[in-house]
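A single chain comes next, written as structure tokens; it is the form predicted on its own.
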Amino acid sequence: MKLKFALAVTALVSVVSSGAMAAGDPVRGKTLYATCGACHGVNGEGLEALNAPKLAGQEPWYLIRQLQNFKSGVRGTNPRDTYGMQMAPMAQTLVDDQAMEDVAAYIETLGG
């Protein structure tokens, strides 16, 4: 019993961990985030005066997320929702969960 939880805990930190770093290569994320610093800052920063959030020390896993939600329509089709929709096709720009992925990992490597 005492080894089951054992291995249960250890399988659990394994996959929290495994989702801590972003997958992606942050080397190609840097040039895919050009476009992103337009609005969200040069270091990830936001810029307020255009209601663009800070991006720096954001989970890698949940801006991926946003993303794919800007990506697919799940935000950013509210017509009262006009950041949103700026945000939308901007993502757009990123052709697949890779490049996602690599935007993301740039990202962490800007701290927060």
Ligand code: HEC
Contents of the next structure:
Amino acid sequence: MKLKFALAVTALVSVVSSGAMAAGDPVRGKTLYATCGACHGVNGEGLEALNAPKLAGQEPWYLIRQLQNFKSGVRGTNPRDTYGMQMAPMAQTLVDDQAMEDVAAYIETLGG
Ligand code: HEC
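Show the form predicted in complex with the ligand, please, the one above being the form predicted on its own.
Below: every chain and molecule of the assembly, starting with the one above.
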């Protein structure tokens, strides 16, 4: 009975940890964010004049997912999606998932 419980806990922990992203590095993310700040604001506050939404306060997993969507062309490829098309090439500058996690980790430090 005790063993069963231990196994269940182990299984649960591995499900939770595999679902979570590997930790991003906010220090590397800060360097990557230098480009982003031009549109999204240095504090991630967003800039309505450029239609660049606020990123500060957004969940890292959501940011990463959107960056993946832009990079893979799920978002920002329809010619009528003017603003999405401005963002899509920016996501291409993030070479891999680690870079996305790093930039999201930095954005998380900006608060909300
Ligand atoms: C040229 C200006 C510009 C730059 C530079 C830029 N973005 Fe964007 N970004 C936008 C615009 C405009 C949108 C809104 C797209 C839309 O309406 O679908 C956006 C959307 C996003 C979104 C989706 C937000 C949401 O709520 O769905 C994320 C995440 C994002 N940008 C992150 C970044 C990161 C990280 C960088 C730096 C690598 C970056 N952006 C650089 C203009 C820019």
